[in-house]
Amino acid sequence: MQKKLSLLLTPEEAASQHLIKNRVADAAGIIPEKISGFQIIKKSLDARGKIPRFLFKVNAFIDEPYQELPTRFFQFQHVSAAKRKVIIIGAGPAGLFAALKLMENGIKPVILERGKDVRSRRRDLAALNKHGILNPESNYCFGEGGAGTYSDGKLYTRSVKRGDVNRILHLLVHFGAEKNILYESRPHIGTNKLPQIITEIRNTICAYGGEFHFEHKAVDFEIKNNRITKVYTSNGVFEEFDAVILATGHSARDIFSLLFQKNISLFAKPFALGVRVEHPQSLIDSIQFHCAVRGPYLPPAYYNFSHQISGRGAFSFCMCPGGIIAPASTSPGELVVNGWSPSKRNNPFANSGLVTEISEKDWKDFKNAGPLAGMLFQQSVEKKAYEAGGGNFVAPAQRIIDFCENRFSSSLPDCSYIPGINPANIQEIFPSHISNILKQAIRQTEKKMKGYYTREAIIVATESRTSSPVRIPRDEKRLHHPQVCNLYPCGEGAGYAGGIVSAAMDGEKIAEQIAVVLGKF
């Protein structure tokens, strides 16, 4: 017999195996020694009373075999020899799982990166660490696996409508990834193991006959009768193929004005922009733990806000616990900031995005360029960042207690951030009624997280690559470009989703289209 049950946990309770299936026993009115063993369905963490608790919803067999919580099975056909073939631009979660999903249907994919594969992109992201040196086709948004493969690899979303969540779980799983990500409430996987994951799913597409050409920047199209015909890259041209994907992520400028430059239609799109608030992770704990220490039984403490101000909303962006704030830099001169974290999330530091909506009444001073309006105000804001940091890639940073009352800090405390940091007035950077929001959103934040304001924590800038600041707009059914009908915008770059899961369930979600274009074969 199979039963299912939820069950109210200590942590060290959920921390055992043995004190889990005493649980499990107690719950189901019988002795332990008739449970042969469990399945965890679903594990949450509930930090709200004094006592934070384990919330399990696991499946005990009683008086019966055990069985292992069955996975997916893939089947992904060989396409060497495929009749139909479709060009990917970029290799982030959009591109590779809608390569996936095409070899599914016989479909060969070919896909297009700008950057380099994750082996060697790690050499790039070394050299913009330690000595400021930004290879602008190969860092934290450009290579194998996009941004989030050196992004922290969080799996959360609240995308459930767009696609098959637990399928693209499923499939992780299958490449590599630990299966606890198919039941716990907040699943990562963690920066430190991302990369051999998708270095997986690469090897699979090129078995299965998929290509992969790295160093292959998309710099034109040629357009004829409505189609797409010749994909001009920096390093060769790609012609006879059916479609493109264009799954090129939310950082890839050069594509949205080779686009406008084409006259192929786009829209400026609301995004989000502020800083990078890290604590002491202890700090945090204390805070949503509501002890004086985390016990050894306790995961690093997340947190997440968000608040209406001015008819705005201002949010917490991508908390990363036990992380590291990272340069995301695409272009000299420019300073974005993001955080990622390991999968032990073992570092001594909290970080979090602190952000505000930003819309077409903040882009007005750009508004000639059009569509590209919002895209050139997030950049002019990641040039002041640069300056204010003194070049080299150090950023500006402030206590977040002088950033809120307009005073110089002038000493700082550690950071993660390794490319430095300098003291700057952080709210020089923005506009004033952003910083304003900024400011009120911190001290409202306080109100529900007591020692959140402190000196111990200070902003970093500037966050401000949250979504594409730009929309490529695609039929609402066909979901190709409505000009051009064998082009498929696709993913974060082209405003459909927002983050790994989201983002390949989107990719999915072109692929299958595409296959009932073209017939699967």
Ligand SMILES: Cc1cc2nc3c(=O)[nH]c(=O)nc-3n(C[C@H](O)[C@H](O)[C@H](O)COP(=O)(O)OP(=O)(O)OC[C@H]3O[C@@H](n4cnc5c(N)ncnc54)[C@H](O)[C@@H]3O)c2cc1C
Contents of the next structure:
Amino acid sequence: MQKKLSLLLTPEEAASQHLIKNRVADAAGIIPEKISGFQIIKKSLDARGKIPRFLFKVNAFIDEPYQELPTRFFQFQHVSAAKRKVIIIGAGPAGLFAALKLMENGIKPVILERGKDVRSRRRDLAALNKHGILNPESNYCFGEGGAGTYSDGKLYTRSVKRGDVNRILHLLVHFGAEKNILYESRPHIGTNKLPQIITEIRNTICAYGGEFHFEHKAVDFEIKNNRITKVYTSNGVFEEFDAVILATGHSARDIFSLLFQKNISLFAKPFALGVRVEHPQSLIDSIQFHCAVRGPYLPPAYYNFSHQISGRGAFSFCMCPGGIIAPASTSPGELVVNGWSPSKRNNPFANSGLVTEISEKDWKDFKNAGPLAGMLFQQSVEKKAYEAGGGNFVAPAQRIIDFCENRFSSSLPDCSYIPGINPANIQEIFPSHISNILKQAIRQTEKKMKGYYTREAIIVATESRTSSPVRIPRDEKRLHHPQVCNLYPCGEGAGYAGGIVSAAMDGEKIAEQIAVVLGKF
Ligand SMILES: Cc1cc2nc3c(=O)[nH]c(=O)nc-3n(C[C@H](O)[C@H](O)[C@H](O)COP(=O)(O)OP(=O)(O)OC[C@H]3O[C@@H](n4cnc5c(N)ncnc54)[C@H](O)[C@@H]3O)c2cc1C
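Switching forms now, from the form predicted alone to the form predicted together with the ligand, please provide the structure.
Every component of the complex follows; first up is the chain already shown.
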């Protein structure tokens, strides 16, 4: 017999298979020996009460043999000789999951990626972190796996209606992710594990006849009769294909400019802008878990918040417990930060974006740039941040108390940001109304998280690549660009996703539509 049960466990119980089994037996009203095993279906942490508790949903096997939690099976077709071929520009989650879906439908994907393979990319990240040398084609945003490869690998999304989230998680397990991502309420993979998964995806795509072309930056298109007929790259021309998926991410400013030059419509779109906040992880643990020390059974604490200030949203973004602040710039002279964590989230700092909504009224000084106005405003802030840091990707930083009280920080605490930090007046980087919103958001967060507003916490600028500042339109039903009927804008860069899972789902959605249009083979 199998029985579904809900359990409320202490952190110590939740950490031990033996103790969970005893609690499963209690809940089922039987002795533990009658239970051959149990599958965890859902696991979440409720830290609202004085003592944090784990909520488990389990499927217990009673007096019958235990079976492991089933994983889905995926079947790809050999496509080396396929009649249909689709160019995918960009090997981020949108591009990669589009490629897999095309192969399920017997269509050959040809992936063009400006950056390097995931392993070579690592050397460029080291040069940036250690020596302040940025490779504009290979960095935290550009290269195999896309922007999320060297990240925390958080896999939760609010876009549950946009596609099959579980399918994406099962695919990740198929390519080597641990099974716990299937049942954790806040699944994450970690920077140390993601590259191997990305490599497995590439190996599969190549083994089934798909193609990868690294260091092939798309630089131009030939368009005839409302169709793309050629894609020019930094390393050669591609022609004779059925469709082009444009999945170049939120940082491909050259692609936005190219579309604009070619009169292919696109629009400025709201995005979020702000700073990254860093606290000691132990402090966040004590605030969130209401205790002096987290102890061995709880994970590093997480937080999120959202406020309405002067009619604008201000919220935390991409919180990385036990994480590192990363230099996520893609061009010289511009400073962008983001965050990552290893799978164990065992670094001594907790970082998170603190951002506010930016819309048309904020980029009015750039309005002559039309659809690129938001992007140019974003870039201007990144340039100011770079100058305030003093060069070499050293980041401007300030204690949050000093920021809120308009004081220069005469000293700064340790920070995880490897290229280094310099004290600066962060409010000078942003228009004053944006700085004021960030200040108010910090004070309001203190009301919810007592201890957040502390001398130990700093802000580092600038968190500016939260989502794309541009939307590339697509036909609502057919999903292609309204002017170019075989061009499919896809993923975060085109404005249809905001995170690894939603980008992957958008890639699948586009590939499915292309399979319908081309017919299945
Ligand atoms: C440091 C960091 C941490 C993050 N952490 C998380 C997280 O924990 N969880 C989460 O859900 N999201 C996270 N994100 C966001 C997430 O990475 C993105 O939402 C997601 O990767 C978007 O997927 P995409 O495929 O649409 O675009 P991208 O991942 O940006 O991929 C676009 C790809 O296109 C390539 N490209 C660009 N221009 C060209 C061109 N002209 N020719 C050829 N190729 C081109 C780029 O090199 C890149 O590989 C993080 C981002 C960063 C930078």
